[in-house]
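Next up: just one chain, as structure tokens, the form predicted alone.
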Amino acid sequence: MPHAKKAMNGKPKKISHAMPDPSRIKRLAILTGGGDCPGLNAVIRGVVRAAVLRHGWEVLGIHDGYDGFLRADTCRKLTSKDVRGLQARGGTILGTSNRGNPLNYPIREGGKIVHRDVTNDIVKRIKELEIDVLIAVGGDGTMKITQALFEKGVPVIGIPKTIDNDLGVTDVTFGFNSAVNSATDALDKLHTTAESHHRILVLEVMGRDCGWIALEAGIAGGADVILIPEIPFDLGRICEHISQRKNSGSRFSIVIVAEGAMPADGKKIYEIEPGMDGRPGRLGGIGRWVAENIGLCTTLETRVAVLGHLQRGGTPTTYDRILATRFGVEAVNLIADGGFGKMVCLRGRRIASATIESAVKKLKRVDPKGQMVGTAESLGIELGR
């Protein structure tokens, strides 16, 4: 199958891989990479049942994402019995990992940690296991690794998942709806205590680079202020908005802030700063910063709640169960059609596909001039700009 890659002069360079004949496929493998989210088990179930029942293919489950290929206990065989009832379970029965990137993998050499590209070791292990096609379920990071393996000749299929909903070419990723539901439920509960105590309550949610969770949960949950990474905020505008609410008789306010949001004259706040070796760091603390500064500015009592991993856990919503199941089934259909190097995606109400390469070109970020932001502002919600 031809594949284009840029050469040193910037022009597309054609390279070709011998992809398997779909009629000769016997064994698939599936892994779940990156952060966990509701719906992963549903997608595993969809893949296994479609592969076994419709095609008679064997399915191997790879443990702990791409880390599984770098250890002895690589995998387990999955049967229809193994995945019975999985659609209702959160997490992933295969385990996952978002710390060891095979393109820049930490290895101890001579008493110190160095980083190496170990994708050739993964390719070797895939061949040893006689895997005909690898299905990778993950977000932006997982898909970049999967694309690198495809360029080395591994037949791959991608399935998009992330609670951040930031993966390109698909309208929605599974896991997002469940995370928004959790954040909205938290806002509903915070409303009652904020109103009872006449407080400003700040809810910090996930969203490193994209503010979809904060924006949609904020609209659904009736937040008064929504702060997202795509719109650096003016603290003065936020304090003025909250003071105006108080003066008009609203003795409490609700603020929802994505972990990657930042003031217009500042920078993102980290619990663990990014490392010199390219390690991304761990965001955290913007909720407390916003709460403390609103309190200083308005002299109103403020409290902060950090939702954290509660957004990742729990039972998937009906929407995510169905979307994940459809993705899993269509990934198997894509294999049968020989669509290697592609990722299934949702476009409108239809499951389609696009190249993995196109999916990871850029993050799908909130458009500050888009309709969703316009909806929030039309409701009188302050976004700090």
Second form
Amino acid sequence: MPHAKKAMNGKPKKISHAMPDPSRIKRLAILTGGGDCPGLNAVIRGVVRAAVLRHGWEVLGIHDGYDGFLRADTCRKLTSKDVRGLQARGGTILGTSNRGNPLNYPIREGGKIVHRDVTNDIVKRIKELEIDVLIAVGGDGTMKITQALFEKGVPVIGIPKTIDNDLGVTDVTFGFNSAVNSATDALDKLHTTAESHHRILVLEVMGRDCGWIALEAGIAGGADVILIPEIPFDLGRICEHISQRKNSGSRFSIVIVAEGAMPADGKKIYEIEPGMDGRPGRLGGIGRWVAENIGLCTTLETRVAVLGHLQRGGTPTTYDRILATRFGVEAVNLIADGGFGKMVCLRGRRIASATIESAVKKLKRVDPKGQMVGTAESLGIELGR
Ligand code: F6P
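Here we have the form predicted alone; I need the corresponding form predicted in complex with 6-O-phosphono-beta-D-fructofuranose (F6P).
Full assembly next; the chain just shown is listed first.
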């Protein structure tokens, strides 16, 4: 089925590869790519059950994201029995990888590391394994690779996941709700110790360049200050807010800071700086910076906690189990309808779909003028602007 589409630059681009006739599909493959998150196993279960029970298709599970295609032990068959009870299990039984992007893959050549596009090797392996359709579960990085494969003629379907909730087109990604729950739980715990010791407690959470986790957990967990990448902050305002709270009798304060937040006159803090080779770098350290500077400026006793991978691991919430399962089942429906090159998504309460290309065009960031930020400010929470 040849089809026309728009290129990333907005100009119409023709993709004329033949896509499979859905009635002739025999074998699917599923992979989980990028950072793990709660709900990945629930989505694998949803895909396998719907593919096997409703259509009689065979499903291969690819090991460790796109990495699996680049080595000999690429995959294993997944039966309905293999996915029994998986809805409650965190992580991914298939393994994942958020390093070694196939579009810019590190290869040792002549004693040094060079970077090459190895997507043609992946296309070759997909053909060798006689995979009719590939389902890729991932965030924006995985979806960009998936789109590149689609443009090379591979029939693909995307399923959005990430704790960061930053993927365009979908209202929510699964994994996010579980991460917000963990961060809220951490804030509840920090509250009791902050109150007992009359301290300022700073919690650093993940989210990369988006502040969704910090903003929603901050509102749910009653933070006094929320710092997000979308609103570069003024340290003076934060210290003033905390001092005022103290003067009015509240001798403790809770600050939640997204790892990508930064002072208006500064820049993001990295544990590992972004590499020249296109690697995104590892954010981390802004929590400590904020705590130290609040301590210096207010002379109040201040401590920092970094939530780290605790917000990515463990059992998915009920919400994430349901969303992941619905996404998995809908991905199979999309294949039966021949909707290749599309990603399932949530719009309001309905599962829908959109092109993967449109999903990776732009990160979904917090709107500094949006309702959620307005809600936080109406509660008297300081965002440092
Ligand atoms: O994208 C998910 C995420 O958890 C980000 O919030 C965070 O910046 C990053 O992954 C951490 O990646 P890693 O596990 O490789 O340190």
